[in-house]
Structures are given as structure tokens and as C-alpha cells.
Amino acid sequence: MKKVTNQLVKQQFPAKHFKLLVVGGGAGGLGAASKFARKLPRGSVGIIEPHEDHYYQPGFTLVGGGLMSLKETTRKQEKLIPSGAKWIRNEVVLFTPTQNMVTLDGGEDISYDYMVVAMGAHLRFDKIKGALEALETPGVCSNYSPFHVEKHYREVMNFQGGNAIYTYPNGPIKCAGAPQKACYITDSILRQRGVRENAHMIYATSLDKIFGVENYVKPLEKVAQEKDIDVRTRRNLIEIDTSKNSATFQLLDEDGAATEETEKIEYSLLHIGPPCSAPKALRKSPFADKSGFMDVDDGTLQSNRFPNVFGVGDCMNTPNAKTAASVSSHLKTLDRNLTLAMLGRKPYFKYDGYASCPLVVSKNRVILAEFNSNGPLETTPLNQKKPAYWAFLMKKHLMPALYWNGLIRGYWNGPATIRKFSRLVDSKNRKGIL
């Protein structure tokens, strides 16, 4: 009976076909679709994205700190779909790459010649016992969710005293700096309100240090020390008990492996940095590696199993930090390599691993961290390890404009060219040529 029903569904929804199918309408998906909608004939590009609203997620830190409104970070998806592309408002529930086919919720099949998977990383509050329920109770919030980010600011403004805890998970996370950014901005707000002395601020991280990139560890340790923030390493939030306002952390060993020891901390304010995973359909697909993320060549971003499929953004298993900034360099690589594949040539352009995290350390200062897996990869000749007002202005004003007008429209390929020019000027300055 089920087989007959499936056949009827497929008869009801005749298969559609696209030269290029983009799965996901976030930063990576829109950027990829925009680039190729300008190259391919009208109607050749399809974008599968179920959500009506598109969020500028890097702005959530500022929203949670009362420095930007949620409305400023939100656009309607239909207004962002590139001209000449077709928006399919649905979600993929099944990938069948051996047939160049995806199946949508409801049973419709869509085929493709080439595909870009840009599904992002999903927030997994459900992996922390009691977290989903706790987010609906007083004192518990998260800047990661558009449904709870405004709550964070309200909680900070109502905070009177006690433990204010900010957590970083033991597992993949997007925007790894976000939990401590929220912590630093909260410190600034509480000082302005005159209640900081009543707060014991805790940053609890699963890492063995305050930040994963060594170049920025000492500057951030200095910030935490100056703000009297209690940094506790090798701790992973595993349970929230709202009846006791208690957060339970599993202690990790020096290698990051879980131990049987736990620590309970009472909270007045708890900000959750949730672990992330690839979306369910991708985790269960032939594209996924053991972790569930899309298995790609970390240089070319081409699927390691299906050469007509590429990835972009947070859904991939590339070693870079999962940030919107990394998407810009992904798109540069994707543009070149997917074009080569469409021409029947072997992709050879390599992603440089670039990622960036503008670490907001107060209501008007930012440490502009730029890096790849080998270390810092900074753009300006300025001291980016030092908290700076110019970097804050970039975070608050330049980067949102660059996102809306450049990145998702397929025009911004990252700062590599600016970096080369900057280094050339700096080199000539050092030599006394300029």
C-alpha cells in the first residue's frame, strides 16, 4: 500500500529539473545561486529553502546586547532570491545522488545536473537535557536563536545578582566566539546599570583555553581578567534543572574526553551556546562523513563521492571555523571550481581556510580575529589583537552592509585581495618606499 501511495504522489508531482540545484537559502546558498544565476540561462538555477525569513545571524550578538534590533537583521527571503532563479519553498528530506535527485517534504522529486549543498548547521539544544524547556523559563536564553536572542537583552537588563553563566559546547559550533562576546557585552551593561558587583560571571568552555586560535588567547585572557570573568575550561553543559535553577557540567580530561565527574552551578542568568550538527537529511545521506557533515575535499569543496556536487558554508566537514566570513572565501572557490566542472574540466582552485570572528569585548570595542587552521590570516596592517573602536564600527555598520549587498548577492569573495594590497603597502612602508 505504501509503495502505491508513493507512486501516486510522484504522479501528482511531476519531477522538475535544474541545471544547478542549490539546497539551502542562507548566506552560502544565496551567494552561490546569485553567482550562477548570472552565468546560466534564466530558470536554470533552483533554490530549495523552506523559511520565509532570512536572518543576518552575525548581528545576533549585537541584538542580544541591545546594540541592534532583530528587525535590522531580518529580510524576507523572496526579496533576496536572485533574478532568474526559482525559489522552491520546501525542504529536502532525501538525497539520491546516484540518480541526481532530491525528494522534498510531500514527495516531489527534483533532478539536477549539478548541485550545491548549503544547508548550514542546525542548533541542537535538544542535546542538552532540559535545554529546550529551559529556554522558555526566566533566566535562560541564547543569542544563537532568533526566537530567544531578544530575551537575552531583557534578562540582562532585569538582572539583579547571582551567577551569570555563558557556555561553549563540546562539539561543533557556529560562530565559536559568540558565547564569550555575549558575556563581555553583558559585563558592560551590568557596569552601566551599577549592578556588576552583584554578579559572578562565569565563562564555561569545553576547550582547554579561552579561544581556539592561539594568536588571540592572551588578549582575550587579559579582557576576561580585567572584567573579572571566571573562565572555567574543560566543562560541557549537559543538563539544566529549572526547578533548582541549576546547570550541570560534565568535566572533560586534558584531551577533551568526557569523565564521570560533574559540576553543578546555580544560575540567575544562563546563556546557552548550543552544539550544532548537519541537518537530518544531510546526516543520513550518502554525502555525509561519520560526523554527519558533508564530506568534501577541503580545498576544492567538491564532494569526495559525487563530482557534480559541491558544498558551501557550515554544513561541510572542512576544518575552518563555521562563520559567515568563511562563506565568502568558500564562494570564491566554488565559483571557479563549479564553473570548471560544468565545462568538463577538473577543479583545482583551493579554499584558503579563511575565517573571521569579530570578538566584541565591550559595547564599543572589538578584537578582529582573522585566521585559518594554520594561524592568523589578518587583513589590515593594524594591531587586530588589540580591542579597537574602528573594528567595532566595522562589525556594527560595514559588515552588515557587506553581507546584504555583497555576500548573498555573490559579489563579495572575501578580503584576500585587500589583504594582499594591505601587505604590499605595509611592506613598502617598512622599507621607506612610501
Ligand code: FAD
Contents of the next structure:
Amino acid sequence: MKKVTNQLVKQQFPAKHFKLLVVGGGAGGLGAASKFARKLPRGSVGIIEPHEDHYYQPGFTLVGGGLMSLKETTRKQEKLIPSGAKWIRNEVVLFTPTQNMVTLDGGEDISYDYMVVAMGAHLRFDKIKGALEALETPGVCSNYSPFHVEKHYREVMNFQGGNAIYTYPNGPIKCAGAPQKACYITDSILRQRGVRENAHMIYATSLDKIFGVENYVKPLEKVAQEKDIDVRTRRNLIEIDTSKNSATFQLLDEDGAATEETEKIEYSLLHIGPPCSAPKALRKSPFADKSGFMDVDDGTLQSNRFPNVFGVGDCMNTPNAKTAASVSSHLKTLDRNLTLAMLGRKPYFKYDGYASCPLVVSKNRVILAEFNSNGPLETTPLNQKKPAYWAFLMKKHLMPALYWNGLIRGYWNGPATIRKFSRLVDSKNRKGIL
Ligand code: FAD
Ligand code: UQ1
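Return the form predicted in complex with this ligand of this protein as a structure block, the form predicted alone having already been given.
The next block holds the full complex; its first chain is the one shown before.
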């Protein structure tokens, strides 16, 4: 019976044209499709997504630290596609926005009235010489990849001594705090295992400071200092030589430009924070700016060149940090602006630039960084700069629930409303009225 129904659905909604086409079935794509599948007639929304498994990527930090299983972060995509929407299990290889069309791998064309591009950011281990091969050798791992995140935990549990290096790339990266979170959890585990004194822990970053948001720099410097982590700034990992267990860093000048100088460090454990880029099909499309990311209006998230196309998530060139938390606020903006566009009106609702990075600083403490380009944009009246157990509980229990039940189902629009209420009791700047 189910087979017959599926057949009927297929006949009713041929996969050729959609009122709304969503490219990418990650956090942003599913959230967008869910919102509009509820508003539009059945079969009006198509989602193009090549992968069968959907990962809750923010959980990878916990998986790499042995605090969550990979299984808990993984669900089958088919179970997550909103009812009424059609999943096209393929990838876009070509965008032809002048004809409102995309081409799939294999050559099939799909057309649309409106499109949401939600392709995320791609991990570019290939930009570091030898990294792809090195990831298959002992000691080299990355929480960023579902295929190498469990290896990180195994390496930490087997670590006996030597240099443990955590790297941060020179350029865009999703969840910019994740490399240092991995470093801090490792420190906790090594202490618990009684082998910390055999380790020299290095956090090597291309930035000129430990974290890009000023408000959290001092608290994080304190964490790194207390944990005896050797923070080396203006270093960019460019090569891994597994025959010598050697990582080569290019030294950057004070403006972040490459110099001729390099530094080689021998590793026992090397955790790679990969450079990230826009996916290839987007990079070479008319949507991309020079950086390859999708050129959108920072506020409305509408494509700067094609007004029937919007962006959401990590694939855009908006100045926010690339996080799932940002996606929640993108979705709020998209919901209103795409609806306006569909009604023939001009989108005017503005994304507030919100991003958040729960900085896990041990196996049970988190600094809950929340910010936009102007500085902190915190939700709670509590001191979020201080490593806290309540924030850890949020990271471990509340955030996955918000993601699975709220964000990807199009119900979670970010914490802006909670923030307004909590400002009434704002103990931080004493402006609250309660
Ligand atoms: P994604 O969720 O990555 O989805 C993009 C989708 O597009 C993918 O499913 C992909 O298969 C698909 N796609 C790509 N190319 C094509 C194509 N050509 N055709 C069709 N589909 C395509 N965020 C937080 O808020 N808090 C955290 O604590 C946090 N920690 C993180 C830790 C790690 C280790 C990592 C890796 C990320 C973390 N993030 C965190 C970031 C968060 O996971 C991302 O910002 C979020 O997933 C972005 O959503 P997105 O939809 O833009 O991209
Ligand atoms: C958030 O909304 C979100 O997406 C569901 C995350 O990713 C899993 C986060 O890490 C954070 C911090 C938020 C923001 C939510 C609150 C309640 C502060």
C-alpha cells in the first residue's frame, strides 16, 4: 500500500519544477524546507541533498571528547525530510539562474520559481599538503569530519607523550571555536589519565589572538594559561610529513600575510582545523563573490544578483561566524523575507548577525560565547564569560534537542526573544527592571 502511495505521489509531483527549490539538506536547508512545506501546497518544495546520513555537527566536539557517541549525532536524511516536500538524492553541479534552473550530477535539470541555497561550507583538508593521506595515519585526526572524529578520542586515550598540536586555519572555518574546544577537552582527559605532564600541548592559530571576538579573549587566555597550553599565533599549517611526524607551519606577519619563514613541529597527536570553502558548484556559479561564498545582502539574505534566490547558513558571504546558532536567526529572516518575495513585495526584514559558539573548556564546563560583529549578544542574565556547568548542560542536552526538534523542523528561530526577556533581569549591566 505504501509503495502504491509513493508511486502516486511521484506521479502527482514530477521532479522537474518546484515552487521552492532548496539546495542542501543540512541544518539550514531542512529548516527552510520545513518552514515553507507547511505554508505551500504539498509537493511545492524540493530538497536536493546527496547524502543519506545527516549529522548534528555541533555534537562532533563531544564525540571527539568521548562525551557523546557518533551514532547520537547521526540520523537518516529520509526521516528528516519534511512531509509534503520531495527529496532529490543528488547534488547540484551547475546553477543557471538566468533560466531559474539547476543541473544535477547525471545531467537532469530542475527548475524553480524561488530557490534557497543552503549548501554549507566544505572541508578543504586538500589545501594542506599531505593532510588527506595523513588523516589515515596514526596520530592525525579531526573532529570536523565524521570519519575522523572518533579517531580523535581514540588517539587521546592512547596518547603517551610528546607534542599534541591543535591547528586553526588561515581563512574561513565553520565553528571557529571547535579546534580549541578539542584542545581543552583533551587536556582534561590527559589529566584524568595521569599523562598530562608527558604532553606539550600547542594551539597553533593563524589569528593574532586566541579567538576572534574580543569579549571572550581574556577568559580564553586564562583557560589556556591555567591548562599550560602553548598558544602560538600567526601560524598556518601548510604541510604534514607522516614519515617524520612533522607539521610545517607558515609564519604570518602582523597583517596575516604569509612570510617566507616556516616552523616545523614534530607531533605525536595532530588535530587539524581544516580551511573551509564554498562547495565547488557554488564557487563557480553566478551567485558567488570573489571568495566563492554566496553573495547576499547581509541583512535580507537575498542574492545580490537574483532576487528570487536567498541564502541560508555557512555558504553565504555574511560576516557572521559560521554556526548552527546563526542558522536559527537566518531562518527567522528567511521566513519573513521569502514570504514577502513570494507575495511580490520587497524583503525588508534584517538578520541581526547573531552567532554563538559554546566554548567547551573541559569535560564539564562551557563559556557560552554569543555575539555579532558589534560584540556580545548574550541570551542569559548570567556571566557567560565564566566557564560554567549550566552552560555545559545546555551544550550537551539542550542544543541537540533544539536542533533536532526545533531548528531543522523550522520551529526554532534563535534566542532573540528569550534575550529580550532576560534583559529585564540583566544582572550584567544593571539595566534590568526586575
Ligand atoms: P550544513 O549543515 O553543513 O549542510 C549543508 C548541506 O549541503 C550538506 O548536507 C551537504 O551535503 C549539502 N550540499 C553540499 N553541496 C551540495 C550540492 N552541490 N548539492 C546539493 N547539496 C549539497 N554550530 C553551533 O551553532 N554550535 C556549535 O557548537 C557548533 N560546533 C561545531 C563543531 C564542529 C566540529 C563542526 C564541524 C561544526 C560546528 N558547528 C556548530 C557549525 C554548524 O554545524 C554549521 O554551522 C551548520 O551545520 C551550518 O548549516 P548549513 O545548513 O549551512 O550547512
Ligand atoms: C543554537 O540555537 C544552536 O542551534 C540549535 C546551537 O547549535 C547547536 C548552539 O550551539 C547555540 C548556542 C544556539 C543558541 C541557543 C541558545 C538557547 C543560547
